[in-house]
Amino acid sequence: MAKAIDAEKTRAKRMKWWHDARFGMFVHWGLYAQLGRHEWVMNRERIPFPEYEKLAATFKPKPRPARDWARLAKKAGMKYMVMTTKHHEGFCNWDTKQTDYNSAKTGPGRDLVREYVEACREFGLRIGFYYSLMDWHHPDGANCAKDENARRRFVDFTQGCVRELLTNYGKIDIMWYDVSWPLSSPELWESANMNAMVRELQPHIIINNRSQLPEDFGTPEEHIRAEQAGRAWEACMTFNGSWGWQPAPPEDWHSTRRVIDMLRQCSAGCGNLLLNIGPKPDGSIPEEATERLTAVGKWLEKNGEAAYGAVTRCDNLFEWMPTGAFTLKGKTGYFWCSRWPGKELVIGGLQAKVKGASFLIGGKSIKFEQDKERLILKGLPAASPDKIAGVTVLKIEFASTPKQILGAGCVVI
């Protein structure tokens, strides 16, 4: 039995520095990506053991592809990656002494996870290992619910997995587990003696909530919603509707625009934006993955005052306005004007006293009336400042803690 760390008195201090980055690049690569067909292909088109495992044989990355992934998340602005280490095809994409099955065996002939983790230690990355529980491919995968013995080996193949990869290649910041499929209950997955091994290896770690326990973070996936105060969270979502590289065209992408959205979204919730990238079968970046990422650093580099660090949740004192929302550091507001309404910005309801507004960007002030019902920004210039995304930030200091109460109904005079 691994010797247990008390999670809960150690969480603050482990969780720092990820509430601070807000903003990481989930990487899912395998077979699947020779496919082009999403990486459910196997499950999806019932492709037989035999003809998908040809797939090791001819899966040829090109030299050292995990550079370019960090390189990019850092120009994003991106503080962390998390990459298939197995998705649940089985393939392990690392050097394991646990299956022939892996990327240093067959066609790669290289351990993939190493290039990865020393591409994240190259740009200044915090690393974190995705590791389905799901297996497909492992003969104990799905009878491992109906026979004991089964299930003995295959908890004991994914411990060692797991063992192997926090013990492999120095600290590593995240456990990020995948589908508890097929055992129905933690204590047949032995999850908390699993994580205690984890925190055992990696004191500093944290673990998300996939092992059928709560752990320290949740994980909502392709919608991006608040959890409970006081838990983390943080939205997985897909940059194009598929986690491993399918073709689609540039309007399936989200825009540059969308992805600040969404960053705003988590950070107005207290929570973080884990964007995903399917690289292509020799790793290389989709093209639309990089010019929008790209936009998004730009942006970053003179708004991220808005997005990183120590936030105030705040997505549910502000109503919905037509022309932006808002993110919220104590008494500072931070609106980013995504519909840039001309020469004047009016924002009603606000139920605290405005002391001062400015431009984010080179500070400038703003001058602004304000009675009971209404907020009026004065002077702006006609068209939006920000030629990037067309997403300007203003900063707008409050007396109080600020609320915003409008409701349905109209001011009445």
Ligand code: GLC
Contents of the next structure:
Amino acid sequence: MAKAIDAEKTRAKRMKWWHDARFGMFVHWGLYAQLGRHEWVMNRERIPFPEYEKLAATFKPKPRPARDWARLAKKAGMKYMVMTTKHHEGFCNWDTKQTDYNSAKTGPGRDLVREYVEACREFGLRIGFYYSLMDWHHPDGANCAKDENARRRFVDFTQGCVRELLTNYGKIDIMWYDVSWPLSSPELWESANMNAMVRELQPHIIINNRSQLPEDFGTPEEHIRAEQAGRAWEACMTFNGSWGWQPAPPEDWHSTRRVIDMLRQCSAGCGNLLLNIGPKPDGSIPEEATERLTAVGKWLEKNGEAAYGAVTRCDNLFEWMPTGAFTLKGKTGYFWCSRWPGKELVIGGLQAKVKGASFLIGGKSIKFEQDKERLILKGLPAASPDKIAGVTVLKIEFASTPKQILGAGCVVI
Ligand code: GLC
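Just the form predicted alone so far, so send over the form predicted together with this ligand.
Let us now look at the entire complex, which starts with that chain.
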């Protein structure tokens, strides 16, 4: 209990970098990549252990693929990474003493987590560890819910893994738990105790909410919705519908524009975006991800001010508009115009006086008129100036914190 209160007291300080970071890369990589049919393939296709386990011997990644991931993350404007150290399949991507089912003792013959950690450090990215509590391979992974001895063994195994991960690799920034099946309470998982150990080993670490305790941040999955004000959150999203490597036609991958819009949504709600790549069996990055993330990075290089840093929640600016949407920093609004209207842009229902408007890139000011109902930006180019993704950001300075009220009716004169 005392430990939990300490964690609360230090939360704002521990999480400052994370809030500023906004954008991270999730990496799902394990034996399942070799089958290319989603990371749940073992369960969904009911593959028996002896058959699935053989994938450990044939897992032969190329040298140090994590350097490619980290290089791309950096280029994309991402500030941190989270990699699967062990997914539900139970295969450990590091050199562990807890089980021989690991990357050092089987096919790869290497500590893949160490390579990842080193790559993050080389490219100046913060480091997160994903760890699945659920384990389909461990003999007690399911029985632990029915048999106290099995539970004891499994919790010891789990804490042993977590202890190794947070002891052997230097400073780690994020502990990202996943699926806490089959134990039905944090008491059975001994989560408070486990997270106290985590913090003892890594006092600065940030912990997610999937060990059945709320901890530092919420993790909406495959949708972007702000949690209640004051609660940190990070939306985790697949790139093409599968976390693990699964081939998909180009149109099934999020477009550059879509990724930029996801970032805007997160930023508008003071949340983060953790966007996934599922490397191929040899560790190389799917071409679609490279192409789109490179473009997102180019866009962010110029427009980052609208996304990163100390944003204000747009709770009062969430009216939908046919032309775009806002992020906000105090009295400065950033209108991400993704459907360019031509020479004039009209934003209705703003309840604050506008002091100035300009293009975020280049800072050229924009003429405007404002009456009680409408802000009209004038003399704009006929086509969107942004050639990367067709998302041009307009910076609007308000005299007071802006609000937008549109309702469903029309203006009555
Ligand atoms: C889900 C899935 C899992 C994935 C995770 C990412 O819980 O079970 O495969 O790793 O979401 O958030």
